[in-house]
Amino acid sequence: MKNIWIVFVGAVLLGACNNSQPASQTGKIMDTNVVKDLHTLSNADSISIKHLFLDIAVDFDKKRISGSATWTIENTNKLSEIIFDTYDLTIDSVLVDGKKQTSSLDKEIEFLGSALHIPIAANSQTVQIYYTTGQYARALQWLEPQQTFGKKYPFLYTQSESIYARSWLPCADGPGIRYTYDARVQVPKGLLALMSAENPQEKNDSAVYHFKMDKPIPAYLMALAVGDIAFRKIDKRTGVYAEPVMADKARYEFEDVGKMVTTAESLYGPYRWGRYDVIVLPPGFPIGGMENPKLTFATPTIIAGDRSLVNLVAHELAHSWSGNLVTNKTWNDFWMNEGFTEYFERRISEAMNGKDYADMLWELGYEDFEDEVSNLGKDSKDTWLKLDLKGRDPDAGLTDIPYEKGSHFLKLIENTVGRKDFDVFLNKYFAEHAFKSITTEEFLAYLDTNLLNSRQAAKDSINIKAWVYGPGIPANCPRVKPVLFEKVDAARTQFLDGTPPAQLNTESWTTYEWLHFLRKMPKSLTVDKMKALDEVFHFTKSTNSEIADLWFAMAITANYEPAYEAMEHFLSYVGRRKFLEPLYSEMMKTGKQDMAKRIYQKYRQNYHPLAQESLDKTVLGTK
């Protein structure tokens, strides 16, 4: 990044602390160097990358993408070379301003890949790179027909966050580097291609699809899906894509997505991306959702048949403001995406479903926060909001800390200054930083100037330094006491004291009440108690993935064998790491290593490469 001018308020607001910008003793405007993004090998901090034209073909037989990436650049600093990120790409040839040029690839660096060096002239305007993806493209999952819902056609999808875009196109792969793009994608006949851009709603005879993204986005928001895909309209600007056999189920589940968009706009300003659509992917998708602009990628595990899990869509929609519109500048600032989004998601949920409902989400989130701090260690630097990921894969920062510590920090600010003033501040923040990237320090300076500068008592009570540059759960962390959970706690106590499950008052419970009911059960729950619950509530047969996963983990601990067959079936088709990792980990911890290895080796090919990487370590002990 280029040098920028910042009003640095560190000495006043934060005190001297690690990872902050150098403190000014006078508090005056000073020239500071933005911390370099250490997870890109590119030199995009010194050269302007403006636009991408991507022209590619998808080959399912060879499991590769090939074609060209043409970058429009502005060489204001008159550099003699441009450097791009690559990971397991074969570079076939390079043209600079239409003329063939010799390029070179550095030796591969672990998880970062290889820097691609291309000589350019002071007045160069275009760089065209012909390339082919490799066998180890971490962003790509190639699915055989039997791994899809329809069982007839193959499927491909990408997952570019955090630094995986470089494995399917040569790019400057950092969250602080934004560009617009157009694309031409050739796919096999009978399949539809979709991207994080303006999308077609039906297949064509040519099997060539054209895309346009006229808003600048970072590489991690580049997305592609190719398969037998159908579209269902929700309203004039929202809809859902899915395999034909899932399309009607998905459309039913997402009935309220249009209302979500309107609700979000009423909170924090206009939706700036045109359409908002969702694609429900095949089961191997490794995460709950990915906020690709215009087209959220979603796990099929949210299709419960009763619209009980679509709060995940509220989260991905919220990213259209926090993350896509205003983006963390480096992965050390990841909480700037996820903390804001988690907070925004719960505000959307409260507006649509009421405070009692949102309070349940806050409490479950606080419990996740506690668990993550316990797992990482209460003094671990990985529990700071401002991360230090130097020399590490940025995925090491993908814990619950950015989500839950970040959202609770924002809730504390809301509680301290009042919701009305905080909402005015956030609306201004999103409007003034639209289509830009921001560091933690820049945000804190903006927060001080626009909200806290005249509120010294509020600033002191918040204690920003403890939240951003301190470990664990700060002493002033806000916590709600959901009224609905009080009834759940009473019912659980009754059950543990001997009341038959059929006599418990659970008729109106939502997913979140059931999760709280099960989460707080003692670890030592007996097989007889498990059986009694199962006979009445049928947890083993649950179609709600959140409840089923928690129940199966309990079954492993309690040695409740009647659930094992259903659990294996669950593990055979679900690819979401949130569900896979607790089950395999619990098997490994409770003396069921043989069962874990047998099931994992049987279904490993159904999981995304990112899930395989983490589970290989957990189950197979690989490094």
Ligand code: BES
Second form
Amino acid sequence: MKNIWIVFVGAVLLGACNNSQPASQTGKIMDTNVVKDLHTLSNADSISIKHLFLDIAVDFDKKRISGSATWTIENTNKLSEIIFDTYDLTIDSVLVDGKKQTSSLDKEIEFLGSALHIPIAANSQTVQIYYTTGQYARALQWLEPQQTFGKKYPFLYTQSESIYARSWLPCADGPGIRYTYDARVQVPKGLLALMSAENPQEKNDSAVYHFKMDKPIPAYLMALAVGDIAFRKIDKRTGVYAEPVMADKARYEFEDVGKMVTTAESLYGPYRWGRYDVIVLPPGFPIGGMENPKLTFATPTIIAGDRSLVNLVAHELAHSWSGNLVTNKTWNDFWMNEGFTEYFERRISEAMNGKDYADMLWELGYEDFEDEVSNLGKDSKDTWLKLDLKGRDPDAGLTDIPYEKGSHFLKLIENTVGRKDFDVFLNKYFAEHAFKSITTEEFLAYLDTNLLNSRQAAKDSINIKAWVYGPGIPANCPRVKPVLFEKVDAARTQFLDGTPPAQLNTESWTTYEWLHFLRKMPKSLTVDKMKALDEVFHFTKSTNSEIADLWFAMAITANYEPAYEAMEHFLSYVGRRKFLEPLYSEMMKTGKQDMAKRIYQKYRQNYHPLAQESLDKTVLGTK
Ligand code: BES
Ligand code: ZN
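Please could you give me the other form, the form predicted together with the named molecule, since above is the form predicted alone?
Below is the whole assembly, all chains and molecules, this chain first.
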């Protein structure tokens, strides 16, 4: 245990020393008790930021947002300036307590953007910044009508995590800085706007919408969606938003969401955010889901028609506790958001679908963990739970490690101390840290005091240091053997030994059995074997995006051409990076560079700016 504290103190000191400009110049105070978040240029951790009033207009013709952000502050440390994060923003003017003030923008730093300096007085209370977003706003995806389901109206959505909020509003963009907000958003007539806040349920004639978030949240949870959007009720406090043509399908798919919220509450305490709604976005949305408070943003690729992929909603809902209520203080502590959430998601799933079902999720997650460790290298520091993202884009930390090593670490603690005591601990942990951001080290200290201190043997057997500050898969990593996979393994073996697919017993298989069946096939199947599977199970035509994506990757490896047309169609409209990256990189690896380039160039404009950035590298070889 001791070494942890050495590492911790070392990190704090390093952070403080690396603060390259003298305090007098930046208005920063050197406080070695404060952990430095290296991904924000703001000094708002030393000024108390209370509230934001955002007053913006969304212009689809010019593809930009403009308006003002008014921050209510309390300059408790009497600093001479306040610094905000910006990324490709034009600052039109700045008012401090209603009086015009000159401000200055620093030169842009890669990933981080430009620091906006505004002189303030000891008693300054409001800072109002008029601004306009730029064409490289990484948080914004502007869709043309043909990129939506309805094809008639344009659509806009934001994706602020990790450090992209600064590209659509000037803010203190660090997960350790929280504030409440109100907003007034003007959109073109006929469209609805929604935020991570109290939301309208229908359009109004003025096309001006008002929002309120009365719980303090960090900037990465700021979110906005604008489009032709309809609402469907699920129960009293849950509902679903989607484009009108998708609304009923989405409503059907999410039938169990109300029950999910109640189940989550029965595990870890009250849901603290009022309503829980989900919005199903157009297909270009770059990720599976985003836990924007009160309103999860979700990819339409989970609308399978049979409710088989709703588990993703359990994950985003779980963030209402782990992540949104108790937040990682810096992106180096990212496992605190995602590892807890993955653990919690599987607990919700177990409570709703039974242990055998949840065991499959654990095993698939373990396999992801293994694969990621082998991708990154078993000695790589990127396989530590505590990350070191200094000088890097926080996206570099977005691997399976925080998710899977994190969730397995918590599972190990559960197994060691027993579920009952661990649940009591977690309930207390969420209650005592509600609306706070904390570091890994603060969590470990809390864990020690409240759970492990009195159990020396348990503490020794967990070996926290190996998990948090060590690489790879620790020797004591728990692994379940799902009973439901036994039948699947048997079926796969039979198939590989020559049994025709029609004779395999695949009755009542869920998505997870199918994924396991396909994942564990040999690296490259013969075209004949692919054909035999496809004729019986119709994978090429699958409406389940997880299964389809895996199947298309196998088709590329096996040169199974009958799947190519469907794969190209999939790539033409799906923007989820998790699906795009494996397909394009498999094409590149198996001598199909021309095919990859042709398809990519044709559909590149349908992908999110961040997906374009990474696929440009994978497919076009640009740096
Ligand atoms: N918060 C994440 C998404 C995220 C993380 C966006 C970091 C940007 C930076 C979200 O909760 C998430 O994990 N989504 C997953 C789905 C989940 C079921 C594992 C996804 O999008 O695939
Ligand atoms: Zn998550």
